[in-house]
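In structure tokens, one chain follows: the form predicted alone.
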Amino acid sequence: MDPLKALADAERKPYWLDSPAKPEPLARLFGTTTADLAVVGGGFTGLWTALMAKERDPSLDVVLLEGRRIGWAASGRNGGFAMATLTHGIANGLERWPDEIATLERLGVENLDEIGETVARYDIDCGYERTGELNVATEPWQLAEMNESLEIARELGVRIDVLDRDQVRAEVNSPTYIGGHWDRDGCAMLDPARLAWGLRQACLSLGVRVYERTPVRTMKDTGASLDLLTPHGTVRARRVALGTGVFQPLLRRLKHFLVPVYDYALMTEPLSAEQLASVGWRNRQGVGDSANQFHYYRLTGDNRILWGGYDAVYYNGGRIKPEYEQRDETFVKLAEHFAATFPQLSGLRFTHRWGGVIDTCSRFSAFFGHSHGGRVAYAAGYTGMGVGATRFGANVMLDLLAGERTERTELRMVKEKPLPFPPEPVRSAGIQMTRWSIAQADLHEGRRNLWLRTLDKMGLGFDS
């Protein structure tokens, strides 16, 4: 496969958002209105918060404000892997909250179950398939690392099939695979944009007032209300839930815990029946390889292959710019890696290439909190695992805003914050050093240098 030829006709836009199913935009907010609950952000965090607030209390007056279009950012640009894990994997959760890991695993599975139930209840057409995830190894050291937490995962009730070289290639046929683990229940595949649009419709059906193209510029506490000021109007709310991810926070404290990391993906043209047969993939699992710089890939409903990951790019200074959503160096690299993984698909072309920004924090999993005397709640820092975990985060915010002590709010994971990132320019220098060190580890059988070992001891990390 010539990567430049394969990419020649690829449109520079997110595949999921380039769809005839995309709904017409909703009206902007004009004038002043009031609400019991105002939700800021129209990605998964905000959508789940608004929907479940109305499900908990149908009499609640809920407003959702989105600065652009529902699902336009990370929620509409990801791989569509809805994961059960709330902790970015068992190993990360075990390292940080060993006394809670069994509870966190159970809550994660329940959360994913409830996502599937919600999709069915509201008849959301998002291609939801609970097919699990196939984690593949391409080097012996990766297989050894995968096996380290296998026994614990099984003790926690995770249904994992261990596959040797021939077995994993029988699932998905690549000459690069030497083994793998199939987590049977811990992942559902879906179309993330259509999930976001479906959640929008579900919110509207329950009476949520949704305003698009209505960015919130400022939040003011008047004592009587929390006033959200937009370009053409104001919402005076009793409670506010913030689901703005890595974008400019309305609470300044959040900027210390989040960095914008850009992730990139390609989408192929649909595979012919013969091409698909050459790969196998009859069980349609999501697939991820196991290097530090990893790829994730999956089939779509019309049998395209989404191929993403590997480069997790932080632009010095932590800026977010539209031009960062395209990076030809990464697209060529991804196309080359695709060709090495699936040489039998030589000649297949890519139709879309895009990037998006991830809200990354130092513990790789979401953090939560409240302010303004418990009248404002936030959830952020999903670090690439937000398709599933945002629903859990929404429930945490609603618990906090209600002042309720629940199993969720009593978790150390919920009560504790990640370590903050250092200020610039130290932040940029440290992240770039970490990216270089991660790449070196992959070249040296996973061995982590002094820099990475020091970060591990401090509980700091960088991931997508």
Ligand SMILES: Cc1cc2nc3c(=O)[nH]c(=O)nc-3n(C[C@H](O)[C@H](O)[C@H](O)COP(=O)(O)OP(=O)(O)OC[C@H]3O[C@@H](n4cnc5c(N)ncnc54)[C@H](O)[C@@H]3O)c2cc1C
Contents of the next structure:
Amino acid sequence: MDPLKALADAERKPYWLDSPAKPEPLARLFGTTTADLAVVGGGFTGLWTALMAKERDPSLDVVLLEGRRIGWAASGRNGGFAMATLTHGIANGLERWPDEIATLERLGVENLDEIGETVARYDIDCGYERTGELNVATEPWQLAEMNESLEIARELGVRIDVLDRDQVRAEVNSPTYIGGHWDRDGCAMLDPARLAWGLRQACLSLGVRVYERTPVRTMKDTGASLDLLTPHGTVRARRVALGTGVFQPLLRRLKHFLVPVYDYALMTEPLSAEQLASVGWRNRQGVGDSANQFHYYRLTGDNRILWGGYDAVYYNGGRIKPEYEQRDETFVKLAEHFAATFPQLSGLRFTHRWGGVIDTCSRFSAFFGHSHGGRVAYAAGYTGMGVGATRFGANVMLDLLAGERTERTELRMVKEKPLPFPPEPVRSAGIQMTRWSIAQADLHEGRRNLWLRTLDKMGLGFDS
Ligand SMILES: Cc1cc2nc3c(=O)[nH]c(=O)nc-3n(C[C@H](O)[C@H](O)[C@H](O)COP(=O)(O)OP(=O)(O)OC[C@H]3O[C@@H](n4cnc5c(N)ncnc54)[C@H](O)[C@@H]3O)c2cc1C
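For the form predicted in complex with this ligand instead of the form predicted alone, what are the coordinates?
In what comes next, the whole complex appears, and the chain from above leads the way.
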């Protein structure tokens, strides 16, 4: 089917958030209140922080302030791949922290296990399935790159099944695949909006006071308290955890480390039994292809296919605007790539198209820190892999706020900051040059030009 036809009826909103399970909004904050801990941001980072603060100490008085609705941003509109990796993949972690990669991998698996346990404990209905991830190659150079990190992954105890052309197609049937790696344990699929709403409910059940539609405009240190000023009220807090993602930070220093990158996705209508049989996919893994500009895709509970990725767009100037959540040029490209990957599904229509903003930092994996004498902590920069890692970030923030030295806080990964991005307009020029170079590398068997090689040497990069 012509991609324009397949897209013709697709609604312009995130599929996951367009759900009857969406809860009614909670009240705004009016007046002045106090808290032992105030959490700013109602995405996964903030929700996990509030929940685990109460789990650690039920007597703590915890307030969560969300500027809009819980989970409306990246957390409720992503691919729903909850990855074990804390470092945006083993290769990135190994390059940056070779001496602690084994610990990071273990902590990542523990973190994902604990996400599964929490989902079960609070009975969160978010379609959690630990099906693993299938990385597929569509060109020989991709296979060679995948094989490079295979040995080290296995040494670190990651079980990876190497599949040849026929084996990978027996899992998921696309004529474009030439091989693949199946990491059976390192990833779970879930419905991200229902996870966010479930975590909201879990927080409420433990006594967290959650205010929605309550943006924090400024944070003032009075000495006696940290005052969070919102349009109709103030929270006087002893400690503050910032889970504000890529949005205007309350701490100026964070601005230099984060850039907003837009990522886009499509959702198909549910596949019929016959259509599903033509693709196989009995093991329901998440799938990612392996070019630099990659697609990620997966089945939903009712057997739709979410198909996203490829373009990672930085709008010059680095602004965040609602209109950037729609990009027809990208949607058409995604629909064409879908048709090439699954020609047997010709005729299948898309029901939703949307985009969302990612908190990209130059090392592709989250950074952490504290300020105000240890009374404020932050975690951000997950760069497109935060569904699982945000829970780790929340634990780091709670360790830092408690002034505790833990295995987490002693990691170099936690102590070190990424390189800052240069100021505009150099920032935009550099990012666009990098995006162009990445696209060129994909066209030329993965060969990286001088610009990318220089960035690689500096440990700088751009990813989604
Ligand atoms: C299209 C897309 C696909 C993705 N796919 C995946 C995937 O499959 N797997 C994966 O691991 N990751 C994926 N990601 C990334 C993942 O969604 C994020 O890493 C993660 O959700 C980040 O969570 P967060 O809580 O830090 O930020 P956010 O979800 O952005 O939440 C931040 C919240 O803070 C609030 N806030 C900000 N400032 C204030 C303030 N001053 N006062 C009050 N509230 C404030 C915002 O309103 C927002 O709700 C994807 C992202 C996108 C956009």
